[in-house]
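Read the single chain below, which is given as structure tokens and is the form predicted alone.
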Amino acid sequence: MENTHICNMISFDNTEIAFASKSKKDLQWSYRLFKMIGKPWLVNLGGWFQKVAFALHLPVKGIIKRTIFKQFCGGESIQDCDAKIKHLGSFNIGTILDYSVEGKDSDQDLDSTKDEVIETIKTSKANDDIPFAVFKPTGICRTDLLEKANKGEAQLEGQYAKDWEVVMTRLDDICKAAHEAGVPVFIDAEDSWFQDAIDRMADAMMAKYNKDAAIIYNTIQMYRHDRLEFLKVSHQAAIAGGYILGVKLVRGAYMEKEREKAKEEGYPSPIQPTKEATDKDYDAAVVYMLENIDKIHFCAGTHNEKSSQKLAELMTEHKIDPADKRVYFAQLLGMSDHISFNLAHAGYNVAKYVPYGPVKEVMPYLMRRARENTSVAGQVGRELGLIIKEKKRRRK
């Protein structure tokens, strides 16, 4: 279909359109917490005292509730979610459930974890606002597992080999009940050391279920210097193979630890030089997804707005309906809502990842996105910057 929609008509700065969900009170909210979020020395010091809180069973949940968790997550359960989906779903903009619960390695808490995640598959078949689901590897396997894993299937033996068959069936229960629901599914990317072993789960579960419809999404982070030609390697695989390649593109998420690890252990680092090296490997990785969307479909994951607003020149270029559900936008709930709304009220395929589960359980995940605010150059700034315009234009 022939795109007639003028993508440079898309004003990242329209707070208008960017904050049209949140009424006066909202905004002044939003505004508090990010000029909290913006002292890194208060997040560091709220990181200590939640931790002595549920340690010491004080009533600090309630708190939790009613700010960061309110901001960042969608609630406790799936069910909890419903008002923020359909929220969300009346200005055009999807839920991508995300279970954010961490750190459990009992085979009884990776089976939960399983279960969740094929739960939230069947809420997202039986509504239109869920396009997607999404997993964490290291949530349905052990972490040393996985890091053995990594180094090659074949290397594991006894009972790890065993437990790699357990993994590897809690992974294809997830994969078959998302092709029989035709529901996509996102495997999230996690460290290096786990990431070549996820690789090949996903191209795994993409040669299975991804035949007809690209089902199976594995994450590229292009922060990593090899991932561009990654990329190629794995639209080549999936043409020799018969499958549509799945790719949910990020920048990436482990920058630092990435780079202490590599230091701490004498191995070269698997990070890019510069974010200028990142941004142009993000960029000729779109590039080379639109110029062959007929068989790799994907997700940009992005708080960029050059980024952003390039995709959609592309998709102009390409002649790629902005409605074509083989490309996606994605951004985490409570963040960068000037690039969600804008493109969704463009007319474009947007989601917002909202996290759920208990408030103890997601507090990793919780004091991870406070970090991020307040370590990304100008994130803080940025978010503060537009709600205090959106402020001015409705006292006018």
Ligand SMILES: Cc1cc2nc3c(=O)[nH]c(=O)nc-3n(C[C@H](O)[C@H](O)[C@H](O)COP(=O)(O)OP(=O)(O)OC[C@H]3O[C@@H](n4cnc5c(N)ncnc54)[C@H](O)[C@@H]3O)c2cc1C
The other form holds:
Amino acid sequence: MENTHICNMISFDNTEIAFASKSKKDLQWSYRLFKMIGKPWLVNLGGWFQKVAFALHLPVKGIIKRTIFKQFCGGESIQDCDAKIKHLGSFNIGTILDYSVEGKDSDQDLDSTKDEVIETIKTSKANDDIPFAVFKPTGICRTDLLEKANKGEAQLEGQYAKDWEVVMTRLDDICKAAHEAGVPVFIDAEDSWFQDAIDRMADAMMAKYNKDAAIIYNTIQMYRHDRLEFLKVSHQAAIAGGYILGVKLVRGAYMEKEREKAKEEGYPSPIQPTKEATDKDYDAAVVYMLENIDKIHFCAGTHNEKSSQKLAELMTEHKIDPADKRVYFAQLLGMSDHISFNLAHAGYNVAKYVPYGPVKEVMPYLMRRARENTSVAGQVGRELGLIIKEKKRRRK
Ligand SMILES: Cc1cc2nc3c(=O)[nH]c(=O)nc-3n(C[C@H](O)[C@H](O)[C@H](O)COP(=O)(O)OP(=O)(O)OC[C@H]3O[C@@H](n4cnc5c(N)ncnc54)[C@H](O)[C@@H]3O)c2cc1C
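Requested next: the structure of the form predicted together with the named molecule (the form predicted alone having been shown above).
Entire complex below, previous chain first.
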């Protein structure tokens, strides 16, 4: 019995499948890049250097585009991403076009981000290799307004109330376009001081557009200690409202920031006390969603091998076919290919976030990816370790 169980388990050890999409030259190139960004001092220096270089209009764009941008981004525009979309598609991996321009606050910029997201929805409609669209709420709403709305939209007054109406129109424009095109859209989760407002936006859109299919997906961050309960409450609301709950499940990306702000402002941290507590709630959420799969369609956004393995196993236990579109796995482009490619090879639904945008504008995103891949205490990082393993295998 135990043996059968092990045989059925999906394995992420197969670097041949993981890197089948990379030529010898590509692999060597990724090796050099991850070796370089493995050095924390170099990443810090690089972060400082790129800011100065852009400020002085030095010609650094080409270098960035040929190195770190090439690893983690699809291109500068939707059309630029074509080759990447096709390439991933040929390995049964979907693309989620993620317009990664951040920190824009003027109405003109927020409108143009909305238009861009609608373009990704239109592109997705015409292309089976793009299963979802995505957007960040701070891409369509000023942060000061979102923070105010978090405390209750009814309390907004004067210009704030007027601006909020404009935001709700932007939101509805995106969700309506997604509904009309039949393209599901993820609403990314952000800092807790915005998230109540985002949750209400997502709930309202799900109630409106998820009657027949999961078109709108909210994101739930399991590093928050209140989110397992939130998932259950959202599920009950979906039952009462007669709609399908769409969930992108993640652990959460802003832990340090959350803890710092809570400490500074003297309120209890919304973050779980330990990684184990986050993992426990993440696992419990997966089980809960599988048990309620008729009403909850979800995507597991994770680079955690165990979580991905466990979900695949639980799908078998719940007699859910790997190709069942109600369950998706997702990773970021340029990371955890051993998870994405092995899952896709075994017939599971997999998609990669493919960030794109002008080089200068996606720098904050790229610097976060670089920092994530710096080595801890001289150890070889996971991505680099896998590349070294595959290089050795190919030499045999
Ligand atoms: C496709 C995709 C979409 C994503 N979308 C979003 C999004 O919309 N919003 C968002 O916030 N994040 C998002 N993320 C990022 C995600 O939340 C995680 O930060 C990242 O994936 C790392 O978690 P993991 O499950 O991959 O891996 P792991 O390495 O297993 O987990 C690391 C995570 O565990 C948690 N953690 C670590 N240490 C502790 C501790 N001491 N106490 C409590 N918790 C701890 C943190 O959340 C940390 O990021 C997305 C990730 C992917 C792959």
